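Heads up, the chain below is alone and in the form predicted on its own; it's given as structure tokens.
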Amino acid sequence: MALIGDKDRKAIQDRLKELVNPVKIVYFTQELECQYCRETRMILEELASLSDKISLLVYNFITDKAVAEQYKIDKIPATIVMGEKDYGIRYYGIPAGYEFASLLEDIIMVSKRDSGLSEKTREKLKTVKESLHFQVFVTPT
């Protein structure tokens, strides 16, 4: 059973035509005691099937612990969106509803290797000397 409907699938395929460079989605899951892991994997598999520029790697959070630690993954379901390098983009939980739109935008930005930030903002960011940790929470409420 597909989670992405035919109408949405067509709209997503149209958006994915914007992809320039390959994007890798790295997904961490486990079979037991993980709410939404199975559904998240299904969504990511369906999404990856819509463009040859998207690849999906799936790891088990428990048995692939070294890989999880490499990417600093400490909870599941966890989805990483990356290009030839890791930009630090992480999704925890199921990327459905509003979160799916954010995921799609991130995939496109990573593919274009462009954040969309203005030149003024880029210059200002160059002055930051210490590492920063940003967390963005997406919810309709």
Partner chain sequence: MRLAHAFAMENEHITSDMVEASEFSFLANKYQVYGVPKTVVNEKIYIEGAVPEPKFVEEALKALAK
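For comparison with the form predicted on its own, would you give the structure of this protein in the form predicted together with its partner chain?
Chain only, nothing else included.
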């Protein structure tokens, strides 16, 4: 059974018409003992099927340990939204509800290669020369 309903699928497809450049979704999962890993994978597979510009790569957190380390993934389910380069955008946990809307917006942002931020904010962010790590805690509803 599809997790994305017919009506939503059409609305999503409409939004995805905005895509410009290819977007890569890299997903880390594990078959056993991961809450929502299977559902997350299903959502991502359905989403990727809606546009030729979205590609999905699935890795196993345990057996593809080297790849997980390369992307600095320390927990699952983990979803990366990237272009040719990795911008450091991560989702930990199932992207459902509001988070699904965020994921869709992120995909469009990355595809346009434009953060959409104000000039003022961009100027301020340019001053950042050392690591700045954000952890934004959310719930799906």
